[in-house]
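This document starts with one chain, in the form predicted alone, laid out as structure tokens.
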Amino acid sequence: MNHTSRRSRATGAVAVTAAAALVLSACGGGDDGGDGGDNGDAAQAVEGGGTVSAYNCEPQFLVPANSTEVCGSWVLGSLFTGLTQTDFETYEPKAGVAESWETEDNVTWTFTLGEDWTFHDGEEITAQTFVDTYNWVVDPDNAQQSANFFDNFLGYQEVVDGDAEEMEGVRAVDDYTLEIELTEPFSPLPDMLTYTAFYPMPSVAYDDIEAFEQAPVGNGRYQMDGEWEHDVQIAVNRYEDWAGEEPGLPERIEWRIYSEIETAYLDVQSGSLDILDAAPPNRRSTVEADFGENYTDFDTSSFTYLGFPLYQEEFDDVDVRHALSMAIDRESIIDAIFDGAQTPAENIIPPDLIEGNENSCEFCQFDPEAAADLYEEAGGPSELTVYFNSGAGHEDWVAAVANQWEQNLGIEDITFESLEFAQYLGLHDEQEITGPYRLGWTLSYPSAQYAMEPIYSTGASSNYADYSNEEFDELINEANAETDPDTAAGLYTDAEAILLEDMPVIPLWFTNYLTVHSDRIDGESLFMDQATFTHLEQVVVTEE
């Protein structure tokens, strides 16, 4: 997904070893941060799997390639299955509709599709299904928000420019063989294809896309039960003919749509709602008293940072950027504002990915004396304006950062600009930001490439800092083209080191999510992935 603003939980993406990446680490239920609790016998699910209800906010859209926020994408993830899926034990791609894939050059990819996949209305899924879907998504007339995810497909630009009706690089070789040709080598393609934008769509969608959106017909583990009840709920039932290997456990999922997260918290407490996956931060101090063992704390890849508008002269000097970072005591802010419930970020690549490398940021260490000396020698500005989006709970911690800058660097005057998110992004687009700014980033798919390239590559659409480093760009391109995963990982890590030295953004923290649940749910079955989606399809319901 991308830059995050949002509800109490952010939106569409997160080093250790692959083995250590088993899950986004979770602790809860009164544990001391260990393995999440008792390793005794697994809880017994009710016959048929039962019904689970979960908090959600009102989705913006329910057309896959038009959904760029969590509320809609969470639902779509149960309704659709892409060519590939993510193996959350390894964070590597695994079979979806495609049983296997191969490439010799990371440019031309051949996918062999399974022959048993159908949409919920019975329509067969073939290679042509994907050809039709992908061409529909990139057609400018259809105005899909995620169309630019296809920008490295051969022929994408010709379709966008109106010079072609279909992309040359997407071809149905036969019913079950799909060929994708790219404009340049790109090894993370199987990871990227797990993203919502690449889900297949049935022919009925093209007849009336607005009607389709009210009751999407997918090919996923669950199918719609009736239409989307706006501001009320979205209900789905398990699709018994799903062709994948791990069908959903609950028989039915109900996303209950709330406008007030506090109301959802109280409903879980009373047992009228089963799961709230992002409890309000102010409830942390009482969660054990409120829920006993029924809570879990998930580390995630949701990354919060302060960026610099490098098109402003006063932030040209890297020493100014280093000093501002070294003057922030992340731990004290996390303790004071978030009750200790964020993970300080000393890296760009989330620590859950194989390329992640904790404690790799020299200038993320709190050192107020050195910061003050550096700031004075570099002639850092005596006045600053700090920007953030309003309505998302950023006021207190932004003020805390400003206080530390005033205290530790002697900055005389710091003011704030707070805007609605759409207006805020508009200022970025026009390069009218004049001081440090808050943004976040969540991995749409688990890849070090996605943690860096869209935000820091020269000219990238989300590169609001206007950062440019030729060596960084070359390393990203080399890593994308590399066929050996270990070599690619090393190149991504080298690219991250450049970012941490150049510091176009100050890493602050990775967000922890506090999930509470009712007595009907086996807490050991809860799991939140890198995109902050709780996997309701694997929840064990223990009571009717």
Given for the second form:
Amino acid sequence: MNHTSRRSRATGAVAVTAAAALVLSACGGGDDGGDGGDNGDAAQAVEGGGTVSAYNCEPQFLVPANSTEVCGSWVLGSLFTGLTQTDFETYEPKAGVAESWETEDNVTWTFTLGEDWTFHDGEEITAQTFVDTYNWVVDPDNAQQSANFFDNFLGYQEVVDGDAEEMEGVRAVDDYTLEIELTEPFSPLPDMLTYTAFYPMPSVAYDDIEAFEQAPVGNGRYQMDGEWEHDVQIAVNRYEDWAGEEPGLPERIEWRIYSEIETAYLDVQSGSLDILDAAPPNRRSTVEADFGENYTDFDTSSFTYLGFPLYQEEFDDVDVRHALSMAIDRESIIDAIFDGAQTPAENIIPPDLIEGNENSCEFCQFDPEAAADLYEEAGGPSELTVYFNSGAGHEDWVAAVANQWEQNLGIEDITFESLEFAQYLGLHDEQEITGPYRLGWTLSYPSAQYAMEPIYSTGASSNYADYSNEEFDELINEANAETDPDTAAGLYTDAEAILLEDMPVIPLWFTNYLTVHSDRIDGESLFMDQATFTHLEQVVVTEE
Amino acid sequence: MTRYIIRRLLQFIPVILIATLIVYALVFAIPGDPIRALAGDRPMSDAVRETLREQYNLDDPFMVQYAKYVWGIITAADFGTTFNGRPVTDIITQRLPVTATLALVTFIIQGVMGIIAGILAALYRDRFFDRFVQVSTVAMVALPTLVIGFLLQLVFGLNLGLFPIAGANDGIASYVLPALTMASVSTGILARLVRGELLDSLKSDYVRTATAKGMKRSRVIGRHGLRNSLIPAVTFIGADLASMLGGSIVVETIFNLPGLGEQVYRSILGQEGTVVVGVVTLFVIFFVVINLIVDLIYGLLDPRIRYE
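Same protein, different condition: the form predicted alone was shown, now please give the form predicted in complex with the partner chain.
In what comes next, the whole complex appears, and the chain from above leads the way.
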């Protein structure tokens, strides 16, 4: 998921120790302070559920497989339901349109679909619906940005190359039995199928996809009310025939589109907007004065790291990488620059996931003396250029990191290279980065596999470090092939241990999001998941 | 007169063509692949990227891209689309009324406030009101638009709750704060301009003559003093109206008004060449047309000015 292009997301939390955050997040919450305000009484929702309005940015696209950013995917999550959904207590997959699924080898999967699913226009959903959607998505003529999420489906390459019309690996056995065959074993498939790119589309979509995008007809808890009013709002009403188990609480959701978060913040304060789940970081210090108890914050999987261009000789030596990591005092940077509102990353796998928190990151501990010795012994470079994308709020903390490197490692000359995102990614693609670079990663679907394979596997699409470790690759492959979930989880954490040792990237922190809300909302009912989506469908509206 | 107007209109054509070419070239010169940035951290497949690059003519050399763009406009009135497939004409039709309303409200506010304050300051020279205008206009001109915008939002939107803070959903009330913000600088300049000009003309011979002939003071000021001192004010207001579209970039963004200015800012960041060129061309047309109108108004105010 495009983590960087979402508005400069707020980063804030009441200062909690990492340990406390872990305990709380292990309870499935991620809600670590600042909320409440109901004095223990369960808040009463208004009759029918009421209307909730929320800040959003203007989506790029509203076709599921074309949406790669948060603004659009958030809306689509209400409009559509995939084969599987995530159980946010455990971050494991649960039934969506598919009631159950089975596989013997992680290669061929059989999904049994529920029989009363319909699209908002009444069209019934069968296995063929998914066959048609998936084939349409991968067809290069339709230029769907997320098409490559299907790259391990059997027959994907043939369709891309134009040698076949349809993927061999997606088959409707009968109306309610769907078979998916992959090119190699992939245990996180049910997790992956929760992702936006795998939502089903109705047949009306293919006739005129542009018209469809203005008012998508989905199969989710909510249906469009009117068209997408570009840059103004998107309104949806509860779909009463939704076949899933927990229908939406609010009767109506309105996403109000803002180009300026500060403006939305004032609007929530004045009561004309209900929820802003990405309050500006600089408001952290005044939020209590501004909102009393009407704020909450959430841990997410939104991961910030400094990567090494391993294709440059200077960063070949693992000791250099360790020293650079150990010379960063994450806590003090988080306190000074983010008002304490990030969780220092001691992992690659987000702590909320079942596989999370197994490893301890030896080289993430701040130890300036050891770092200096190590750096000198290894003959680390005396000049560095640090890369980051401009205009996204990275200037301050990157400068703070550089400062600590200068102080703790005696690096004399650190320069910065900040570029617009398009240009920045271009430099990565051309392998022209010459020093540590900032990037981020947010999980599109909750799986340890997705936290690692796309970034660190040899030749993977987002492996900007050009990292390659056979043992790591093999562990990931084994974990993907493992049919027992617990064993698979163990293999993923083994793979993570290799990353923490090899350190192709320096883990910095996981972002906390500050949510502010109006008096009309029960703060206890707010929940943001690890992928930074606030679950509007479960918000309790207490006043009309 | 008619010949003059026709000649001026003909001059617009090269101005507009050159302006679009320059803007197009500038957007083209921004490094990086906008399609690549569309997908973010996790790249799209090469097949998809190629399809999109071809669809938006991004692989063509600059002059070919520009020629295709102009050709599309001439042959099919096709002003291109954004990278997410929205026609630029749709965006302009949706957003133009917002910016036009904002400009109109601003125009009225600054015209009325600026001219009245200027006249009163001149008539009551060195008295309290004059001092007040002098000081407050300095403050208005000196404060950045951004600060004035936030101040107005805080005071009139949040604390007093008189006007909506953001958005264009409450009719004309939505435009009051943004228009005040946008009008602030110009109102200050205009008030000082009118004050100075009026003081000058009140000291001039023809005013003294009129007064000596025993004409009523109100008539002296209205017909003789004011009329002559308004020419620079009209020039200023005209130029300001034309440049207002540029100012709308900041104001519309702060107040979340879905107008053209906000779109330009957004599109520049996204390297959406077609949108930037479309909207900026519109701005250029406004600018030249308004200048023409200003020139014509001169004639009405001062009959000595003739058009050849």
